[in-house]
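There is one chain below, alone, in C-alpha cells, taken in the form predicted alone.
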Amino acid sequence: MIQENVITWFLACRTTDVPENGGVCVKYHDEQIALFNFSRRGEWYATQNMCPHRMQMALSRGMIGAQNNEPKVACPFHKKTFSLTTGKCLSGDDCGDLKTYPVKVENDLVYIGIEE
C-alpha cells in the first residue's frame, strides 16, 4: 500500500504584500517561509527561510534571479546560491539543500501548501 502526502494549504498573504521581484517572511506555526514573487517571470516560490550554509533566517531577504533559465535566491549575508524549484545549493560547494513547498494563487490570495 502507498501512502501519498497529503498538503494542506494555508493562507500566507495577499499578491500585494509581498514586492515584485523580491520575497516576505511568513510565518506557519514554528517555520519561518521564504515566499518569494518572481514578477518578472510571472511565478511564485516558498523555501525554509533559514540558509543552511550560515544557519541564518535571512533568505526572504536575498536577491532573486535566474542561472541557465534556473530560478535562484542569493543569501544576502554570503552571497551562496539555491533554487527556487528544487532548493539544491547552486554556488558549486556543499552548503545543504533547501526545503521548498507549493504556492498557489487565487484571487489575489497567496497560498503556501505544507506536507503532512
The other form holds:
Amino acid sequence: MIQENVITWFLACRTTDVPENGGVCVKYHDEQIALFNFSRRGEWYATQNMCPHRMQMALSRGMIGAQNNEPKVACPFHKKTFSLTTGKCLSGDDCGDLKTYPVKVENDLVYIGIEE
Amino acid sequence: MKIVVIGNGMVGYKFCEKLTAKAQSGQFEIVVFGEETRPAYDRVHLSEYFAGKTAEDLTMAGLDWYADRNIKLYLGDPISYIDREQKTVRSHHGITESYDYLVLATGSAAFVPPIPGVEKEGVFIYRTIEDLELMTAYAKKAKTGAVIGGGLLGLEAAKAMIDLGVTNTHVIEFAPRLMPRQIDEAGSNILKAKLEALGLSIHTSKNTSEILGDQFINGMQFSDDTRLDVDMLVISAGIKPRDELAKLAGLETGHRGGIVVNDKLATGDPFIFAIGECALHGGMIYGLVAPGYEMAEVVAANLMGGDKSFTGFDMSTKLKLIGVDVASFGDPFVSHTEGRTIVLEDSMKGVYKRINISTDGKYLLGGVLVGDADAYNMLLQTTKNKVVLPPNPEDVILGARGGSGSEGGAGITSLPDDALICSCESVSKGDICKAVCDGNETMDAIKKCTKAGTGCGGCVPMVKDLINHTLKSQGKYVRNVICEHFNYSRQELYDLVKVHKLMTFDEVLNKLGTGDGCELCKPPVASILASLWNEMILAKGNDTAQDSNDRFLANIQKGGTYSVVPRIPGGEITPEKLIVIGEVAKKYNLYTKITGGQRIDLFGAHVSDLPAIWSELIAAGFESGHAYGKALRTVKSCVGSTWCRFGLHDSVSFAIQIEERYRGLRAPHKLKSAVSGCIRECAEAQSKDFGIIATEKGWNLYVCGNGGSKPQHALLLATDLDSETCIKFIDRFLMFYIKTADPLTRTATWLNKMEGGIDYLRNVVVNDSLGIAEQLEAEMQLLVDNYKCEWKEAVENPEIRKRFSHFVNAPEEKDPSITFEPMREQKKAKEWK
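For comparison with the form predicted alone, please write out the form predicted in complex with the partner chain.
Below is the entire complex, every chain and molecule, led by the chain shown above.
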C-alpha cells in the first residue's frame, strides 16, 4: 500500500498582498513562513522565514533572483543564498538548508501546504 | 615499493604530495614519521599565527588527506635509529618499519649561540607552533623584548613580539647591517629607518656576551660594555641542520652540519635521500622552502623512474617585513669587475632600489629592493631568462618616464615560455598560458590545476597579469562584468540605462540583461536608476530590486529590528528637535546613541512601527538621513568661526549647505564629508570622501579619503577656493565618481585603481581635460532639483506604507521572536546564539 503524506492547505493571503519579485512573511500558528512571488518566472515559493546561518527571522525580506537559472533567495543579513526549490544553501558553506513548502494559487488567493 | 619518510615538515609533506600525485594507487607504500604532534604546517607564515590565524589555518593538509592516500603517519614519534644493513628504522616509541628507500626530511633546528645565560627563563627560540605558544604566554608580563638576529627570521620574530603587545622591542644584529645575506649596506639603512619609524629599536654590530638575571632574564650584556634591560628574548641567529640521525647511521655530514648529498639528493647510501634544510648540496644549506620543494620533486620523480637532477637553486626572495617590502634577486652584491650598478635611493619615501648590470649593459645580474618591491617578479624573470635590457636600463627601476603608466603587460610578453613564474611549485609561463587556453580562466582555476600561487603567493599578481594577457591575446575581452545576468561593467550599464532612458529594474533586465537577476545585479542597477533619475526608490516595482535596507528605508539590525537615523545637517540641532527625538524614542521604546557622524541613531524599531515613527519625526521637521543607503550620509562640522576663537570661516553653515545640496544622492557606495573651520581639522575632513578645510583665503578641497578597515588620507584636489567654485568642483567630482566607479567601490578605492591617480582626477575636475565639466554640473543640478524626502513620500503613500508589516496575514502583530534585554537603563537585542 502506498502511503501518501497528507497536505493541509491554508489560505495565506491575496496575490496582490505580495510584492512582485519579492517576499512577505506568513504566520501559521507558531510558524513563520517566507512566501515569494517570483512574478518574473510566474512562480510562487515558500520556505521557512528563519535564516539558519545566524537564526534571524529575515528571509522574507531577502532579495530573490536566480543562479544558473536556479531560483534563490539571499538573506539580507549576510547574503547567504538558498535555493527556493530545494532549500539547499548555495553559498558553498554548510550553514544548513531551508525547509520548503508547496504553494498553490486559486482565484487570486495564495495557499501554502503543510505536511501533517 | 616501500618508502619511509623521516620528518613531516613542509618539505616532507611536499614529497608525499608529489609522489602520490604521480604514482598509481598501490605503487608505493608510504610511511611517515613526524617529531611534532601535529601534521605539517606552513612555517613560512608562522608569524600570521599572532595576527589571528589558528594552527588549523596553517596546516598544509589534515589527517584525512594522509588517510585518503593510504599514507601511514606516525606523529609525535621521532626515529631514533636507522639500521642500514637490515634497511629498517626504529622509532622512539619502539615502532620498527622496513624500507626500500628512506627519505630524510628532518629539517633544521634553531641555532643557539653559546652565550652564557641562554638557559634562563624568558629566552625563546622561534621555530614551531609550540615555541609561539610559549612566547604568547610569557609575553603577557613582558614590556621590553629583544631578538638576537637581524636576518629574515629575526625580523619576523620581532614583528611577532610587537603583535604580542611587547611594544618596546629591540633587534640585536652581530653584522654591521640587517639581512646581511640578502641586502647591502644602503638597503639595510633604509630598512632600518623604516623599521625604527614603526617602533623597533635596531642595534647592528652588537655582540651579546651574557644574558643577565637569576632564574628569569632581566637584561643583556654586550661586548662593548653596554647593557639593555629586557623582560624576554627570542634567539633567531640562524639554523642548524638536523643531521644527528644521519651521523648516527654513519652517513657523511658537513663539518658545519648538513647531510652531504649529490645532484640526485642521494646520501652516501644509495637507498637513503636527504631533502630540505637538512641536506648539504654543493657545500650549501638551502634555508628557503622553494629549493626544498624542488628537492622533493627531484626525488619523487626519480623514484618514478625519471632522471632529474638538483643543480642548485636561485635564492631570490621577496617578503613583506612588518609592512616593508624587501626583495633580493640574482646576485645582489656584484663587484666592480663583474658588472655595473644603478642605485635609486629615496630617503624621503624610504625606497631603495639597486640593480646590477653586466659590463656590456645588456643583462640584469641581480639587485636589491627595499620599500617598494612591485617590480620584483619582473626583475627576477629578466635576470633568470637573460632578457636583453632596454637601452636605458634605469627604466626598469624608475619606470618609463613621460610615457603611459602601466607597462606590466608588455613586460610579461617579453618572457620566454620556460620562464619560471611560481618558483615554489615550479610552474612556468608556458604551463600557465596553456592552462588558460584550456579554459582555466580565473586565479582559482589556475591554482587548482597548476598549483601556481599556492606556496608563498608572491607570484599571484603576475599570474593574474598572465591570465588577462592570454585571454586578451585570444581575442577575449577582459572586464569586470556585474554578474551572470549582465555582461557589462557598471560604467557601461550606467551609460546604456541613460541612453535608453530605462526607469525600472525589469526594463533594464529586459533590454540589457538575461535571466531573472540576483542579489549581485539588483542593488547596482537600482542605484544607477536612482543616480540617474532620482525618483522615489520604492516606486514602479523597484522596491524589490533594492537591498533590504533600502527597501525598508532603515538599517536592519541584530534580531531583525531596524534603526532610524533622522538627518541632522552639519550636526546642528535645536533643543526643540532634540526633545522630539527623545519623545519618539521613549514612545516606541528605542535605544538611542550618538553616531560618529554627529547624528542620533534610534535602535530596536519594529518594522511595523517605522511609518508611525517617521510620521512623527517628519511632523517635527526632520527628514530621512539615508543611513540605510549607498548615498550621502553626513557632513560633519567643527564649531567654526561663529563660536571658536581659532575658526577662520563658518564651517557649520557651509557644512549644512553642502549636506542639503547632496542629501539623498545615490552613489556606487556611501559618501561621507566634513568641513573644518581651520587647519586644526576638528571635523576630520581628511578622512572623508570629500572634505573641506578653511584657509585664510577660502577653502581647500580634499577628496577620496576613507576611514573604515583600510584608512586612507584624502588628497588635496584644489586650494583656496571660494564657496561657489568649491561646490562646482564637488559637483563634478561626485558625478564623475557616480558615472565611472564599480559597484560598492568607495572613492578611495576608485582613485587607487584610476590610471594617472589624483593628477588625472584633478585634470578632469579642475582643468576640465575631458570637456565634460558643464555636463557633470548640469546632471548634478538635476538630481539636486529632484530631491524629495523618501520617508515623507513613503508615509503618505498607503500602498508603500502597507509593506511595513511583519506578517502579511496578521499586520497588527509584531514578530514574536524579537526579544530585548535591559542594559544600562536602555535595551539591547537579546543574544540567543
